[in-house]
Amino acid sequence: MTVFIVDDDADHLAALADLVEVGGHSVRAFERAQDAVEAAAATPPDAILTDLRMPGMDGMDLLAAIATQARDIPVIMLTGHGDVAQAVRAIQAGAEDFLEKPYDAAHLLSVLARALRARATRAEVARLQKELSLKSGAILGESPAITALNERLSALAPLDVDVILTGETGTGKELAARALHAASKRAQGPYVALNCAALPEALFELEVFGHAAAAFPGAQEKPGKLEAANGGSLVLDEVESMPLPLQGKLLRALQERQVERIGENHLRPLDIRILTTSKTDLRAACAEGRFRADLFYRLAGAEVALPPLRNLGPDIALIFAHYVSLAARRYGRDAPEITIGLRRDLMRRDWPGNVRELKSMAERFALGLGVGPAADLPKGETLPERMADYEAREITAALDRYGQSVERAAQALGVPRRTLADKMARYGIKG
């Protein structure tokens, strides 16, 4: 990383340059401000460090002069006694940071190695932004479960086949849904959704099929969800929740593609691809009964499966990173930092609610409320029951990353493969 030191003061600038350089970092020092915003606008540096008060143009000019090149430079803000003021008026215009002099060193690495996180953690999530504009809907993430869930996506977009998506609830099944229909040739149609769980059985077939003039006392003519899709793609969320009478009833206006308005003799054809969403696995449900085999086979062109948040890993920091950037925006305000410890404990919890739930936590944070207590994380009364159940849970979610393989999940978590092997046997963890 590169750091910008700015100081008039020869001494204090040598003595901060070499400083930072132990910290691990590359350092250009400038006694003049207007020398560091040229050498900014030529090369552009990771983090600047400047005093407030220098001759000519000093610290606030600088921040005002490397704002003005519309790039992503934290400055952090060296003040003296009784400057307090203007280097909260300094954060209030755009600095990083501030720091009293004097300061204490240990203290200073400290917030440049924030300052320097908080940037990369802005820098990644905009790579990602940029690439989900770029591939339209694509899901945010870059682990080997959203990896292949895109690449699966992308290749069934273009395929006009019928697709069920099956993941837990919060997972992104209505977002994948949306990736389809937007990626394939019936971009241009409609989208429509049918919430297979809110229905009420009595208006199914009104509310599906529709119907014509007529057919009840003052009833006027209107087409059902599934003429309101032709063209397009049709959603059947929830699916699982469908009562098995039902289940028939749509199942032959899916096999022939056409649909009988009630209170009409003809058949109106239809031309929709299928997309279907469900919490459960369907072919379990086909097998207990509780879902008709025909129309799984007829809805099953292709099948994906969603994988839950817990077992994206570092993905899980992005995801939140986006979804703060998101809410931060939307209320004005600044993104508040995610820290390290917080990315750990994203990646500790067990996220019942997948992706809907770290999207509620992001928003309460971005407005300065926390992510608030876990009831998944470690529990127990004692030091060690709580180091054991911690223990437990990182075993297990290096295992959930790596495929159930204990020598990829051993080399992750840095201890021997035997050692390894016997805490699974204590905990009683199956790989």
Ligand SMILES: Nc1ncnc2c1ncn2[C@@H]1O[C@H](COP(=O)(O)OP(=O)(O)O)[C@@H](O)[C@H]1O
Contents of the next structure:
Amino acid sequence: MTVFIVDDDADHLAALADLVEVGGHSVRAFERAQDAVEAAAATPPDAILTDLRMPGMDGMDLLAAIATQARDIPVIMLTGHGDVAQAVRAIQAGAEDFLEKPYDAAHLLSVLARALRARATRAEVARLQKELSLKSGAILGESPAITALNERLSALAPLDVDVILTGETGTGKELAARALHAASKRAQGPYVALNCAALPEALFELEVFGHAAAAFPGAQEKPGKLEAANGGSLVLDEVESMPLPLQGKLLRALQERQVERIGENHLRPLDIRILTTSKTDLRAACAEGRFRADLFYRLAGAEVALPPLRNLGPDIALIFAHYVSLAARRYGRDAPEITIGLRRDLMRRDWPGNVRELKSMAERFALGLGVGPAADLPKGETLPERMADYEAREITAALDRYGQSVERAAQALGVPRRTLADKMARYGIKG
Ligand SMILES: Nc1ncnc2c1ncn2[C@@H]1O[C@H](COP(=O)(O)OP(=O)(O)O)[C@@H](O)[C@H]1O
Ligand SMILES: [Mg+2]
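Okay, that is the form predicted on its own; can I get the form predicted in complex with this ligand now?
Then the entire complex follows, led off by the chain already shown.
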């Protein structure tokens, strides 16, 4: 660790420097605060120990100058004996700590060590926060299905092909579309999503193709979503719910990569990549005449299927844990423990709402509200297996409710403590 020491009194400075060096740090000594500030800007130290009263730039000025460098360098202020008011002012101005003169050598080193530890902790928290924020937006999971999905998306992203993403609700189709866009050559361009299910038919054309000022009374000229996505990606979200007549109109624009605003009669060029999401199998919809095959083939440069959550095994608990810790942080609470019993419970559920459902359950769980019972009994299990499962869940819930106290959970469940402990051991539940 490098420590800067600043004191206008050369004798004090030398003594202080010796002491800190003996404490195991490398030291740079400055008689003028201005020199220390300049040196810190060039190579920031891990801490600064400075005298308060100095001619010219004093300790408070140094503190202010270091703060503007925004490097998180803790400053420890050496104040005169009994100068409490100054010490308080220094702390308020952002000093990490202060020491009264004459200082005791051991005390000085322990204050310095504390300041360095506090700084290391802040750096670690910042690093973790950055890691987490980078991860949000990532498609989490280590199962073969998710690994294959991530590989396929990485391979497709840089190619400028249109992609259809198919999967049940909440499986991460929009997340995948964003990932494709973010890793594409169009990443700096716009990302425009068009929800085909939410738009009334009458508004669809105006929204998608845009319109001229004369299109209808009171109209202002407005580009549509197709134009808005120029240079970037357009997501046709939930395309399976697009009415057939609109499919035909959309097809024409996509085939020609040109758009005509409503009420205008000239074509504008389009440079867009289309990412389509669908909850249902569009090939089957084509076969049944609910979706235009020609539009399907236009959109299906590549097809990617997103796996349902219930098939992802241990990834269920992994994704759950991720969203529990995010939510706990947001609520400023400690995340409740995810017991083995709970993991087993989560992995046996059906998850019709997939990751979206898992995520909202994780948020309730982070608030201490538990996860509630599964809607359906696990299928294809023997009665003893179901009983064991039920018992494990009840025990987990009781432990959650009573802050993991085996004593109080046993009381609430009306069984002897020993019995509960035995059952917990059998089911791998930690108290
Ligand atoms: N594999 C995953 N890892 C982390 N979060 C996911 C994953 N899959 C989905 N999510 C999250 O679940 C929620 C639903 O995903 P979304 O992409 O909106 O689903 P869909 O569009 O398929 O209905 C979003 O908050 C998304 O971030
Ligand atoms: Mg969606």
